[in-house]
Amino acid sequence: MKALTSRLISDTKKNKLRHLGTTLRYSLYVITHPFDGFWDLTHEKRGSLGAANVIIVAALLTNILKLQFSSFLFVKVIWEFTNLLEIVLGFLAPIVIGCLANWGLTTLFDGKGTMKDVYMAIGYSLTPYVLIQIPMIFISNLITVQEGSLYIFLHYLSVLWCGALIISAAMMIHDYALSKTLLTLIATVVGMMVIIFMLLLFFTLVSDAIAYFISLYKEISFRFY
């Protein structure tokens, strides 16, 4: 009985990884043919959270390298003063307040996306930045300033290919017109920005509140002590 037991476990376990395998070589079709690869993976179910999930850390962990390992000619870091903490929140915040912006506002204009679709939708739509930006850490380090031109434009490459994917991930997922859709990436901008000063209002409510009480220890303490 153990044994058939582990052997299912195991099984499992095996499924998950194919089946994580499977999700992930897809974003390489996503990528290649947006209309098709986005309508699909949120339609046909043929994307997963896991593999969302690992491109995005896949994504984050390739400007962490990006930011130790490049030339110093293009990209200048003194990790002395830097905080590996603000990094990672820089990196995952917008993606995180982004998910919840679009959703939100989708959902009052007629989106068919869900939270799920919209989050794995951001997740595929990273991935030629992992693609172009690992190889980029390289290249830095064979090129002068001279010939940085091409190191610009691989940059340039990356973020305008994931900024395409997102337009062609959202039209799909919400079924939008190309239209409406910049509308509502306009929108979910704003939506984020109302997110984030909502966020730094109520920390620093929360911060001269407690503040307020410390201080208001503090006196009482030394009135009676």
Given for the second form:
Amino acid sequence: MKALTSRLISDTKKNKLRHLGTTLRYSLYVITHPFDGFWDLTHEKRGSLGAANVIIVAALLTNILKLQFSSFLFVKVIWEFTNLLEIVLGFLAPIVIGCLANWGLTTLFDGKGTMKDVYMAIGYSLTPYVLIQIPMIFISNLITVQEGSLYIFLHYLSVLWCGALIISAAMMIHDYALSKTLLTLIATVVGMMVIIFMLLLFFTLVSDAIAYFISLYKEISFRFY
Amino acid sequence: MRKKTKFIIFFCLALILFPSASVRAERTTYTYTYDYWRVERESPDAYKAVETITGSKLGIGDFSNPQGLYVRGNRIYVCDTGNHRIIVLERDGYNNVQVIDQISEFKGDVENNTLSQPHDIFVTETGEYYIADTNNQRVLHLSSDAQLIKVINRPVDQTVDEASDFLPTKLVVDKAGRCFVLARNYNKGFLQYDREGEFIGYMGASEVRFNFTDYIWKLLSTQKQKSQMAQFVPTEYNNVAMDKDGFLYATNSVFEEHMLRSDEAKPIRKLNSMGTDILVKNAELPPIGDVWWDNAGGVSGSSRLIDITVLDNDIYYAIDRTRGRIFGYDDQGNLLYAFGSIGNKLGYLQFPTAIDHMDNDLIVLDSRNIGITFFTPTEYGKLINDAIMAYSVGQYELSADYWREVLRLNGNYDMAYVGIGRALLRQEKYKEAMEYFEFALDDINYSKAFQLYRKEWIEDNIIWIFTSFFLIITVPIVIGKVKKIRREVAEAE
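Please supply the corresponding structure for the form predicted in complex with its partner chain (the preceding block corresponds to the form predicted on its own).
Below, the chain from earlier opens the complete complex, with every other chain and molecule after it.
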């Protein structure tokens, strides 16, 4: 009995891993066939949250590795002023806030996608960034500054590819036309700014409130001291 | 309790055994350089102030508003402008300065035989004087015993208002006897006079700058409105020096601050005989003095370079009136070091008016502390000079040795890394050269070294590269063939 359960557990584990593998491999299909790929990603359940997580973490790692291992000819870092936490948050926070803003907007304007769909779409859209930027770290150490146009070309290629993927993803998961997609994406950016503004406002107000209570406490303690 | 006393005793013993009283040399000047990120990095003193000499110390009465300074050999000529005289000093040895002569009048066949507010002086190799006798509106050419040779007067030029004053302020004379004069309110560059004192023409006028919005306004306005507007005029130079090859180095301080970093303002120019600017600018930033203009101690704004002097090894020093600093640049336009400040101590300046050099020593005239300050290079400054000198005459290895010494004194000195890297590059030690260039974040030189290193590496490993290529292509084919044969054999059986 015991052996059976453990085998079952290991089987489900194996299945899960296999599922993650297939969904990860599916990202390669998505980036080459964006419309078809993103449609199936959400509507045919061919993608997974796990794969999206893996890609986002990989993209984050790419960003960090790039700082450390790229040739200084192309990526110059002032290590004195580099903060790992800043890099991590600077990468993850826009994704999270972007998800929120996009989902919030598109639910109001008959978008079909759920929050999960938006997150998966962003994750899968980052695939070319990882696939191009990681080899670029090696390439940067093999070329001189005169041959740097190759590096710059690859960099723009990766970024533009990601951009194109995000646009097509937004079209497919929300079932929008192109013009509406572009409008919602611009609105999403505005929405992100509003969210950041609200967060800042919230934190300043909270800190003010805390400061108020602290001063109140001090005042009272001085009175009774 | 006992533990505590024990500890205290031990602590006292430790203090006695290892005296930690730090020995610190007194700072004479505040010296710094900029790194790749344009961050100010402290540097050892490259020059230290030796002495400030005032007129009363020399026994000839205090200077009054001295404006001009010239050095020829070991003689220093000071224009004591407010006292209408020229003072000739001689400096022997380290800091022994004596008055040789005072010139306040001269012999010659002109109405006025005295000087009035002389602003500048130039002394030729034969000892003849050229004096900008400013308030008498003339430039005097005197022999070494103060006999008048010729008078240079206002230029004959239709475009200049005859009623306006001709106030020559700065001048230099080249080896052919041509005289280049800067005069107040003349904005077409240098007034050029020939050997006989005839006006030849203007030279080196800076291009006219104008504001684009002003230009649009001017296009839209009527003739009458235009006449009331300020005119677009070229900027005036404020000082000039001549290097050993006869090129003119001019400074100007009339510009808008945002033009500095983009190299539109060009506060320092090197003019050839055609009047074009040929200053070499191979550094990250053009020579503009300070890069950051923080507002502190009542001082703000960019550097205003008001005089310049060029050493025989083409290192030039410009002096900044805003913060009393002296900036040293090499012939490629790299900032070697900046030092000095506004203040009352020795080595600090208040209102510098002129700078000149005697060998490698710098001499600065200050019109507010009415003295002449002598700066002499420290070991560090000498090493930098030597390194640059050795490189310019082609002794690259020697130069690298000097740079290594410099690095020992200042590990933040990017130029030293580049200097060593260059020497290693010439010795075909590419890998090491790359390391040094990387320290200084020097893209171009690093790429040069890397390109050669890469070529060498490929040439060394060409066999392995080809073999691995060959293997990658052939092995799968061979394996496929073998499998096929096996399958066929199996089928046959």
